[in-house]
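Okay, so here's just one chain, in structure tokens, the form predicted alone.
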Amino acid sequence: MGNGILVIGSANVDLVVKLDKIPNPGETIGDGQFHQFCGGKGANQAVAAARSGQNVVFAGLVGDDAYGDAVIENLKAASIDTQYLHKEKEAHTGIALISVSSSGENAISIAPGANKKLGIKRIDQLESVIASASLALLQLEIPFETCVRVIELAGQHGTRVMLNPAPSDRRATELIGSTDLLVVNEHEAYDISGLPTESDAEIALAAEWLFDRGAKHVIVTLGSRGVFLKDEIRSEFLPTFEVEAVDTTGAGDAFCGTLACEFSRTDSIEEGIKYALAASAISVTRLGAQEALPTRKEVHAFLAEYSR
């Protein structure tokens, strides 16, 4: 078993706009605030894993611009390894447009850029990285089949895989068989499995069907509720901790990324997925993706306050 998380995944800059609603189509509305951060679910996940006290390799591609030299200098910034997150000529950073609504929901446009660019000559040449890992992180906002081959290679040397199929994408049925830990929401679920996710015992189903494809433990999101956890000994809903939401916008990343931590850390689904849902309970309170990802410490004295 190999030491660290290596994430492969995207990388953006977020401009966000905090409006008291989020615009309808055809409909402009004033009065916002504007903010820009670092983004992309790979980056965000990484720095998650990275302050929750991981060593972190982040992988992937920005544009040849300075929002690319911005989000090398925030990975940086979070201790995280980034002499695998190459500048691409040929494409620009990738690009998230966000809207934030006072309630704390959100609406997103992304340009991936240069996160379309990562290709598998690019994995191929990171194949001692993978095997040196002891975990390797996943989403879908590179290429479908630079995640194949992620994961064949990490299969070759017997290194886990931790996938978040995020956007929801239905080949993901061909990924699931060699994913240690496949985490999705009751949307990502419902897109994969073609089973609705609309009840509880629905919910349940859906995570039994990705189950009998071969993930090892299946988590599904479901926001403020907590998660839903499969696996071979356990079939049940987990809650979360309640607190007053700001901004949702990086809550999924924010729980993947620690959960990862924890998971390589300790090897307990239970413990991982306990702290992660703290975590990610913690970035809700706060502004932005990245920015709002808390540390270890942070988490620790959240859950002494809440075990009180």
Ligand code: RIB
Contents of the next structure:
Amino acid sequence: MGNGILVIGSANVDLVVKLDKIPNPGETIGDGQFHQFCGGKGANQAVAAARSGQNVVFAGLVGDDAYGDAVIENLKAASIDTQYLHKEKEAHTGIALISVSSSGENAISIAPGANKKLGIKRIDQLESVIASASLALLQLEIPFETCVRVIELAGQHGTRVMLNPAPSDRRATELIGSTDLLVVNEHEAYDISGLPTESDAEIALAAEWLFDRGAKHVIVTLGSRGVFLKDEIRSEFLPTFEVEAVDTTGAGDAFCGTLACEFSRTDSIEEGIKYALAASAISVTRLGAQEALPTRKEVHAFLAEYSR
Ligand code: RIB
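For comparison with the form predicted alone, kindly provide the form predicted together with the ligand.
In what comes next, the whole complex appears, and the chain from above leads the way.
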């Protein structure tokens, strides 16, 4: 795969209802509009990197059903190498039920199905692919032990690792020391470090805690406030672009996938973050996670517009 990115992760179908507001427990709200998109944090991040021009290989599992076919077709349409995306006979394709409010907020329920069957055996079969990738990109929607094995093999072959420990899992502390890039939101930073992340000073301390555990670059994403970056030379807040949010689902995936792409391409964390902030800002102005991901041309046009 040359110097491309290997994403090992989840692939879902997102069943989305756009409503005025997200229902409370026990509440029913009618008048929603239904949309079906391809999703899953792994697949979203893979598509984000591919639309920005990277060679991407995606490894994962879908069910042997029509949703699985839709996921595979969608990844192929983004020019992603899907030879290691298999169909699992014993499980359904991962499904996410997503409510999106008029202000762009969401509530997500996931039935992971095949994603949770991605075991260590499959990873061992991928050793040469891991070895030849320039970067392995991981999230936590597949079994934790599977991620551990990917990171072990990446370490043995000198392949860089980017980890987005979402949904958060305290055990992620075990993995931090082997990551080149760690991207967390403030909730994940809190869950993993155990430190509060409400004020700016607290966010900086939590990022420092994560950095001290061995991640080379720690990035805490803060939604409309941008990100906090902590590494050997920087400890700073970087603002994002102001946009009108339609749907924030997958904004973190847009950020991670495009950061992986730009960081691998340029080796510059600042360039990567600037590009990724623009990509995720564009993504929140559109409905859907994967559907909303911009192309490289769109990101450059957006950056040119903002630099005027
Ligand atoms: O990050 C957004 C993604 O989370 C959605 O696409 C959904 O499938 C869940 O995995």
